[in-house]
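One chain follows as structure tokens, the form predicted alone.
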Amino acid sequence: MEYDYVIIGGGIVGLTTAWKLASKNPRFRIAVLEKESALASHQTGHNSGVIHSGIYYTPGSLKARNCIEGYRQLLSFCQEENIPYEICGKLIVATGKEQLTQLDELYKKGLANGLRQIKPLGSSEIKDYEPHVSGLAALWVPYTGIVDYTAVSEKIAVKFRELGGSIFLSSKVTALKEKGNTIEVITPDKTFLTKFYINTAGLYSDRIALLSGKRLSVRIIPFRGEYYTLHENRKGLVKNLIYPVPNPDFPFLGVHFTRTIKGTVEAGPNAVFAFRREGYRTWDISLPELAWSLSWKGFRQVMAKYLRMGLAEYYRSFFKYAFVRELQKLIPEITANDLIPGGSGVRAQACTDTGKLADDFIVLENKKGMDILNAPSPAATASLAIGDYIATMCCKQVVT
């Protein structure tokens, strides 16, 4: 089982990286290893399907550059491969006076990122876009869209296989060992010998990096986002996508309304610390993983810093009426009876040893491998650009 590249993780970032590498050189022998029995099973398959515009990200950052370029590539790919998507636009709504300055900052940031068609709205203009929304001011972002990222991932996997690539499901990586000028990537059933490994393991990306002997200044901390779904007869309250102005001190976007490509309307998510990395339900607990998170000095600092916000998120998780009150800031006529329990997702958020939640992608590289340690939203939107970025860097390391 000898390869030029072994990619660990079969989510959308791992798959796009594999396809981009294969496209750059058809002689590359490339394998993707996925521990689940299906591709795109975690962050990719549990997100809300939003095609992000890039308005939130610091100009010049990896997130900003890759989101904007990835957006262009994603739309082209969907058109070429007949994957349903829709550019429907979204409102970012200021509901309190303290949010007006931040809304203006978002407008400037969007312009700096090349989003020339974003439009500031006054209170009376909001109804022209979302008749049921109430706010002091808003930004109209016409670039935002919706898509099914699992469908995108499956199509990318097909194209990767057409170029000779191999995908191994149910292949959990348990060890990485140096063997001369190569790396042994060990799973319970097989050992893969590779010149270079690429770690796109998402929620377990830090654990994979540690297998290679790296000393890390970050750890992945899982945050669960929980959704409600609007009843069929109340979907008319939401025309497209409706977001609040995000808290600049908290790396989450706040509860919002999202129309999906499948025809539903989701409300959420909140952001609560998950007691296991793949803890999609409230009482999903792994004591070793919980201890791993709590033992990280950086996360303990984060807990102290965001204690009030964190408790508020848990309160909304346990008490539906509190979740509804947050949604009513955007659509006052929403009631608890309009909402039915929906799905959830877990975000792989990197936390530094200095107590910061990383706000950009983190890429660590050495002569035998590369680790992608912080690729939450907008990684799905940006995935084709991220795949290009990683593939270009990795091509320098392997000569066939």
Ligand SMILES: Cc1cc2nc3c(=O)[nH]c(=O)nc-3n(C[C@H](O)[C@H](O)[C@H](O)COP(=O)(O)OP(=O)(O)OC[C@H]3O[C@@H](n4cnc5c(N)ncnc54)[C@H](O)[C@@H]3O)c2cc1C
Second form
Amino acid sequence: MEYDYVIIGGGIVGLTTAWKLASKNPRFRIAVLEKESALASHQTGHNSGVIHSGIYYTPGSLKARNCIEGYRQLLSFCQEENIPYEICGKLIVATGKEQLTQLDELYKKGLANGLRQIKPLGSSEIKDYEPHVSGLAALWVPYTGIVDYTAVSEKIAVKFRELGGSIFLSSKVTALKEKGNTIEVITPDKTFLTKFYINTAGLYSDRIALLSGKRLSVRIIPFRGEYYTLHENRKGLVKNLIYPVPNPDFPFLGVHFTRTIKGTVEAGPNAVFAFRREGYRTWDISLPELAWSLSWKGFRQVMAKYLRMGLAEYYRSFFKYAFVRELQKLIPEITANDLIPGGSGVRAQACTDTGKLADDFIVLENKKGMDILNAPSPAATASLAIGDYIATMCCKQVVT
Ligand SMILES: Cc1cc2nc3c(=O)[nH]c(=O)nc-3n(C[C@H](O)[C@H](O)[C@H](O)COP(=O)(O)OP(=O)(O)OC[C@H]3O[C@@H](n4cnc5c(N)ncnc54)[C@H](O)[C@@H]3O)c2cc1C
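What about the form predicted in complex with the ligand, after the form predicted alone?
So here's everything in the complex, that chain up top.
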């Protein structure tokens, strides 16, 4: 059980990192440890399946650069490996006058990020793209697409194994101990000795970083996103992807309509604080995890800052009619009868000790390991670029 690199977490970020590291040097002995019995069991397997274009992100930020490069790599990967995907485009729709400036800002950001074919639309042109949508203005983003990220992850795992990499499922990391120049990565069954660890544990990435003895100025706060699925006979209301103009003060995109690569149409996700990190249902509660979140001063500040917004999200979560009212801003003819409860996902959102919801990726590094502490959306889109970035930074740590 001796390795050059042990990667903790078998989501899409851990897997791309593993594959990219193995591609850089086939002599590296690399293991991925995943606590569940299947890969991509959490964020990666519970997301909207959207291939983001990069329009939302501050030009030059890690998010923007990785999203645009990751988009390019993801499309090539899907083509080479015959993974179904579709570039169907999306509409971002302004439904209130106060959103028009923000829509214009998005247009400028998109151009600055190199998305030359995005197109501003007037109210009447919206119907040419989405006949059932009404709005004051919109932005057509032809680059956006859809894919199944579990399928992508599974294929990456195959490529990694082909290069000699090892994946251990049902292997929950419970402790990290320094032993001379190496680290012991301890699971209930086995101890893995490694020269360097990489923490891509998503919702538990802060816990793993703390196991390594690092002092952290962020904690992961879980935000659940709940979906409804459109009835089969009402799927025609949505041709492709329809998004609202996001609230610039909130790191989430607002409830939207997504056609998935499997052929369903989903409405959501909202963003409610989850009482458990892997709490996919409303009443999934872990008292120790809830106490841990509440004891973080940064989270208490976030709660105070976003109280109204947070309560509104809970209201929409509990009362379907309120969720529907939000959706009707985009498609006025949609009704509660058109929607059946769908799945959910939980976002690992880093929150700083000064009460900020971190926007960009956060990477901590020392001689023994690297921790990825914020890999929110669009990290699935960006994963191949993020994997490259982490592998490039880490591959100098071990001499084979
Ligand atoms: C509702 C929702 C919608 C989203 N929509 C999109 C989208 O449309 N497009 C997009 O690009 N992005 C989207 N995202 C974001 C994207 O899914 C995530 O950014 C990405 O999946 C993060 O991948 P990851 O590998 O970091 O985390 P994860 O997929 O969560 O993987 C972390 C893994 O670590 C494992 N782990 C945790 N603790 C331990 C331990 N102690 N020992 C061993 N293993 C451990 C977990 O079991 C898990 O498998 C969405 C996210 C959510 C939640």
